[in-house]
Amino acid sequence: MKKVKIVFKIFLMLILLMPLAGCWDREELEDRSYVIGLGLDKSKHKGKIRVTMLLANPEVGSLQGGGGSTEKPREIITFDANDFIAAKGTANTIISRDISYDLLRIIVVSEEFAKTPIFVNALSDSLKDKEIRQSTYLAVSKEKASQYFVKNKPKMETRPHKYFQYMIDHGIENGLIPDSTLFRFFKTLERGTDLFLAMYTTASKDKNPKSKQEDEYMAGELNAAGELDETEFIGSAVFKNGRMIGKLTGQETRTVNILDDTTNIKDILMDVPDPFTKNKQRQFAVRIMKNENNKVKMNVIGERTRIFITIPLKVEIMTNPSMVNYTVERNQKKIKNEIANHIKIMNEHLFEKSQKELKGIPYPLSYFARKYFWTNQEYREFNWVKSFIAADIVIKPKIDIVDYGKQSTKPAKAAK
């Protein structure tokens, strides 16, 4: 009798385990079409938005697809819809495979649409779809998003998801574009006291771009030639209460990234005016490393708020165009002061623009003001937005040069 019970229990356990080992709910990779980029434009029809989907073929470039696949690596479709959630069903009347937002990497909105009051409502739909991650990036395009995806044709990256991954990661590391995820957008919107920066991009170059310093460009202004994709990521679009109100250059965006301790920026390369020459155009390259958080102090008592910001930075000297001996103490002091002065000027320019033009600061500086008040009611009465616009701001870069680079001797005169 005991043996019968044991056999029965084993048989019952096997029956219960069988569904766990099955593949009845498996979905093949080739059965789905993944939206890598989503474009949002203003529609001509009232109550509609113009939706563009950049769809990636998961088999192209994979082992399953093989090296000799003749299928296209991507497909782009554009149509009017009420929202981009239900638009997946509409797109399936054209696309044969089941459409998914699981691998959505970037949402591109046209500058025209970003300036309308209905944009924030359209983007809020992303909170309702479980497939859309809050780590998805938000970007603003100079042209219509539908045109942007069509013109964006990478030369080296066949797979579109890899292209956007590399471009965005490198841009954030260099500080020339902001880390503009959906999570940051909605958090800033929830606070209602600060501005939000979205990365700025375009696939259309300006006809006659002017030559500028290496980080002073906006997307579309870099005059590059050769066999290359014309898409550029540099600068940022400024949002206030979910609506675009202005733009920042690559240099201004980089300055914000250095001020913002919540970004992942670690080190960047930039040019600084050479203090050893009268030629104002001559500059030397430095590597700026940020290993410590900024120190912020405020005086919120009185008619005008005073804000003191100390920015600790470590610096490596990368070039020496004037061939100056950096081992001499007075030269070290001179170059250190020049770097500090350059960073101070950039920050003062940013805060002046923020106070006079943008009427807000594009990073969470308001967090530091909260600790000076006992209650939320006192903080609300303080009115951070109004107080910041009229505030006196003192910037103090704290520069520590850790490496002066290889000391070169002056080149010998050419033989006659």
Given for the second form:
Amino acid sequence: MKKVKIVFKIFLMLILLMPLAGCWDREELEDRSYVIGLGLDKSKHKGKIRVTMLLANPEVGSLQGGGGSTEKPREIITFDANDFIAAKGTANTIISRDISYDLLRIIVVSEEFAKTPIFVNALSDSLKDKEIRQSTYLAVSKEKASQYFVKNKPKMETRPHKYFQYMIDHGIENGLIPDSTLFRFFKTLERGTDLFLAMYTTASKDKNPKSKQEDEYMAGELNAAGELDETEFIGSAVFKNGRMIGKLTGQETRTVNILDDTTNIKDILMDVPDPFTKNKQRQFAVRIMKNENNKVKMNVIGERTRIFITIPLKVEIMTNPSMVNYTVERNQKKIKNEIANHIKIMNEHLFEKSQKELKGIPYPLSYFARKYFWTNQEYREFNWVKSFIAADIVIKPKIDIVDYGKQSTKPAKAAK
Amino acid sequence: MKQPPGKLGIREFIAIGILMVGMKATEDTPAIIYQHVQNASWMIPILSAGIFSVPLFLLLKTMSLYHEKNLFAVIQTLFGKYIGFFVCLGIFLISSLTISIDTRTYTNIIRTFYFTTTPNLVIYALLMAVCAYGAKKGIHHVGSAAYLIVYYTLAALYLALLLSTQDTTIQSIFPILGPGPFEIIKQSTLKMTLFGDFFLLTLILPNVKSSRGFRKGTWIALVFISLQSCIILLTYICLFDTSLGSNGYPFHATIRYLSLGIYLPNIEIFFFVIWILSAFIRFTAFLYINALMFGNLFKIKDFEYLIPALATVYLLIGSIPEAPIDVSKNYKALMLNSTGSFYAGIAILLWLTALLKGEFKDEKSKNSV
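Compare with the form predicted alone: the form predicted together with its partner chain:
Every component of the complex follows; first up is the chain already shown.
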């Protein structure tokens, strides 16, 4: 009897093993093709969009050491479709494997398409698809997204998922591109009070770009030479209610990133006019770190809203072109004021642009207005968008110089 | 520590309570609450717990008059045989409906987020089969299993909350009163259902080692869960802000969004496994209680054998709604608004009856003798 019982128990175990295999949702890695980048363009046909898929080859680079296959690391296909969900099926007429958005990293939209009202509808499909993650990045390309993917040929990071991940991570750390995930896009869209910034990118350089300050460029304007991939990530596209309305340069994007406490900027290297040289011709480099959150105070009573923003920054001075002695307190004060002034000007320029040109603020400043109201109804009556455009904004950078750099008392002229 | 067979200790009881009630914040309940009270949703668990604690206190007080008797026995002694029977039947039917809809919700979550092409019925049948198997083992085993996994569940939950704080903005909770104080009070009264399971848990009072331990456990669990649900809701609000309204299952949206640095980007499966374990225990306990009710109602002594049959019935009821949206928009919202008040009403009526019948006086005179 006991033996029979044991046999039955073993059988039960075996039966229980079967559902583990999951007959319906079984996925074979061999059989999957992962879309890393998705491009969206305007289509010539009415009511359709042009979908580009950048598919990664999982075989490339996955083997440690030697071996590996001679296959190409990626495949790109472009075709017209009604939406990018059903496009997965259509793409199977070309791609041999089962197409999946599980590892989708970036959605690239052409500037042309982002300016059309149907863009937001097309992108909203990503909420419906269960494979697309909300942490996917949204980028706007200067050229057509289909051309962008073809032209983008990274030299070092040939595996596309790594390339985009690193490119974007470091761009955000430097503050030159915004942290534009789908999550933030839809959150901003729902909130309806602020503007959204999407990273701006291009794979084709301008013909004769002018030389500018280190961060004033837009994508495609940096004239880099050498043996390189011409893709550039800098600046941002501004979206209002899910439609692109303008652009911000790298510098303006940085300013927004410093203002916005919800992005994780690491440290920013930038140049500030040197107050010790004549007419402030030369510049010195500083490293800006932001460890504390901004302090925002508002005065919402009265006709004009008044907004006071204090930006606490830690600054490290990296170069000293005029060889000033920073042990002197007067010089310390002078340079501190200069940095504060520079940052203030940058911010004032941004707020002026957002009040006059963009008619909205490209980061969630409206959050800070909420606490002055008791109920949602009162807040709605206050009408943030209108109040912001007319608001008085006072910016006060609080600079803390943590390091004046290595002090060289005498210029090393004699040695030369 | 020796335990009499089949009796629950206080920690096992608290573990069951936490899994049955506390896990409600990880399905679509928060989204339903958010639709009414928006950014003030986080107050609801605490206020509801406060309001529900009054009938619960009265109920526990009434129950303490009758040692070792469960809720149904007390109802039948106080209300008489016939009225008592119908009240108990009502409770049984409502809780049957609740379990059917809740299990269906879980099936929907599993299907929409994790097994997208598997038929609903297969997932549902597997879920019910596991729960029926567990429930048949008896409440003592359920308690042990609950105690075993409750720490993992809470640890995983807090880890998820902690990770999501990277992207939260605390300003989302303002304007502090949300849709206004009146709406908040109204909704917290309606949403007492959140804690309605404590009412049902009085059915297993005879299975707990001491009735003092039972009372103590109930209060500990109530306070703990209300605080925990408040924190969970607060995190959702700070993370999703207004987009929480269009989010059916915020917990799963959260764990899909989370990442452990750039090297471990997609970690939802870790949370999913623990979450589903807790779901099993939750419905196992719930199923057991329902079978217990049925057994009590129709005087069936070995009610454990009914569990597979009941599970099948619930599976069939739960399969009636066609699409997930029907479940949370119509059925669930309705249940969430009415059940709690019904339970609270019965608890108060019980106490009033006991008071009018002079049962409390008898107790006093008994004590003084």
